[in-house]
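A single chain, nothing else alongside it, follows as structure tokens in the form predicted on its own.
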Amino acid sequence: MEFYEGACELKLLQTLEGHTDRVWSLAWNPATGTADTPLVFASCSGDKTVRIWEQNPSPSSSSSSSSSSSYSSWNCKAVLEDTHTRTVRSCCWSPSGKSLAVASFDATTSIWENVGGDFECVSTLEGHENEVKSVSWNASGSLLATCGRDKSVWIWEVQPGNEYECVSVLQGHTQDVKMVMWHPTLDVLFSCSYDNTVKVWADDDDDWQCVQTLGEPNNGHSSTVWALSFNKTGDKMVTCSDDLTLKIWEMDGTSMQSADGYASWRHLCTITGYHDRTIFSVHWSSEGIIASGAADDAIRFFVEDKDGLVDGPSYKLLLKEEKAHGMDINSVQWSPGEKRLLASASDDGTVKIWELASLCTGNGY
């Protein structure tokens, strides 16, 4: 679908509050949103709780309510509480949407499981230091990564039993490390800095290890890097900074038939301009379309500019929500599903559920 600036609006479909502190991440479980399971997603806050939302099933068709109601309200289904002492950073569900692994600053992630409707703890990995700031699964939820301030990467392999087993403390980050992410499809896995590097870490026969440093030598970001996110191919990657510029990465195809096996990535082109404050949230839909958060309150889109620039591939601002929260905003997240929702987490202790339609069909798709 082509997109072009004028095309889009956003609309807040609703404000969700119950959260007591900032609220830090956002994820959508990925098992949601089809015909028969409503969508449910997981924030986590400086509250030391996690709460689960779930979007109510839509109203009848009969009813002679507005369309846009057929986006019935959200309500939080569950508290996780009473198991972190500090506050609760990241959290992430296994590509089953069956576990939700929660990272925390008092130095554990423990695992989540819905036990006949209730959320239960169902394991708690130790090892980290101090603060963990990121966890992320692979794509066949066998590998769970975690990463913290302590500037280390740990990787634990799921064993029966909830049981998770530290196969590897990946040690390369000279600084505190943001955020983990795995690739969408290869057990490769991305790590990002206060150090304002991204790492990308891959398995050798049981032996992890760092494949490629993105730095400034290399075209990289000048300042910490808060965020990565892949595109629905895994091909690309966008990266956000301290420095107040997005990134846009290329893996080299031509390199996967190299000696090692591994491909490099290759940095593409840099969207800068559009942001005055830290960019600490990046994600790129399954349409293409880049949503920032940031610290100036405002949600900012992207989408690759098809004019056929001879410079090579660039991107272009397709809408800007001025002042989105009273706050930062920590994370935006992208709806799995059909419909082009978008959920927001900010300082000032709120989440917000946005649609991004098209005003040439009315409806957005």
Second form
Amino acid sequence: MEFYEGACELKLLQTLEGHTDRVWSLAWNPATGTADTPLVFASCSGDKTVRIWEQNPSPSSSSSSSSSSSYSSWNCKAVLEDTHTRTVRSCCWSPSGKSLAVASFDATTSIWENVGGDFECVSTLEGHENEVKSVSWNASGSLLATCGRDKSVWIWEVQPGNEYECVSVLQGHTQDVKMVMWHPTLDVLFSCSYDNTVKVWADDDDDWQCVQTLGEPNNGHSSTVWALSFNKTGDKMVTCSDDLTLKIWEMDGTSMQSADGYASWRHLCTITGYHDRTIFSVHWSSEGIIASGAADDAIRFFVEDKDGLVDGPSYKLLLKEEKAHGMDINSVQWSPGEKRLLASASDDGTVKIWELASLCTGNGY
Amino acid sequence: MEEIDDMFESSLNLEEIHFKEGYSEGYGHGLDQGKEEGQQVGLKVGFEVGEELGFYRGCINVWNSVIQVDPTRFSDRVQKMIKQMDELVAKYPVMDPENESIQGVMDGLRLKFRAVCATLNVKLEYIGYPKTAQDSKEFEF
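Hand over the structure of the form predicted together with its partner chain; the form predicted on its own is what we had up.
Entire complex below, previous chain first.
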């Protein structure tokens, strides 16, 4: 499908209310969105709860209806409450979709499982000195990473019986660590921070070290890096920052065969001039569309500019949705599955479900 | 003529004489005070470091006893971390406070300690002395 500005529109499918404070982030259950399982996602809020939302199975649930965008509504299936004593900041589903890890300002991380329709807290991880900001499962679901305001990154290993063993406590960032994210295929961990850098962590037989720091000398950001996201194949990464830019990085393929097996990352290009307020969230879809959520209440979409005249890849704006929310947008996330759905979370206390639809007729997805 | 010069010399040099006197008095006073403060700071810092290392040594000893009684009680990873802590405590250059590695060793110990506690799910915490108290005179040993 060709992407060019004006080729698409962003349709608001539904506005989900329920949280009584700002919604900080959301995460789609990766095991949902198939023919048999309706899409599910979790949202986290300043109201100290996590809400689980599920799409109602569509009435004509026979084979994929590619031409009609029949959509069915979303409902709040569960509220995970009475566990955290402060804001719930972020959450992440395990790759199997069976567990949900939840990070809270109360310095703990809780693990939940769906036990016969009810969500139960099966474990609580303590260790951070203060607010936990982000949590991420690795590709195989064997490792969990957390990070927080205490500037540290923790790596936990999942043991049988919902036991979690701390593998390592990593210091290195000099300020609040905003987000951690595992590479989509390799057991390499990425973290980004208020100290303007992105750090890459890899292990040598359980001994975890920072193997690379992407900072200003590497063409890195000049202010807080809020989030990062990988493309589908994992050879490129996009970061977003308070410095009003998005930066694209690529894995240096030539050093893949190096002795320690670790490939380094280098700056590819900077997307600048499109944002005039802090960019809090960025997510790269499986089709290559980069979505960003910013403090100016707008959602923007970028794609690679194949007609670019500069040497090296460049990116162009596909669509800008102003006033997508009434306040700052904290998180944007593409859904799994075939449909081009995006969920956004905002300080205005709502979650909105959008569909990026093609305006060209006869060109369905 | 020389006598007149001598007479005026002492009054011209008055400032310099007084300065020298004041300087040597101050210097001597500072020397004494420095020695006293140095001793107090040394005792204070030495005590703090000793107490923290002693705390970790105590924990390690108890954990090692557990491992001896029941080697399966702690996972391999935790045992390895406890062993690494043991090595770090032994390696800390106690008699050489100017050694560059002291901060690194102490940081490493603190991180390993937190990791072990988190895994064992125990709420141990080394409290130590409040870091905000800078004035060594507050601590009367």
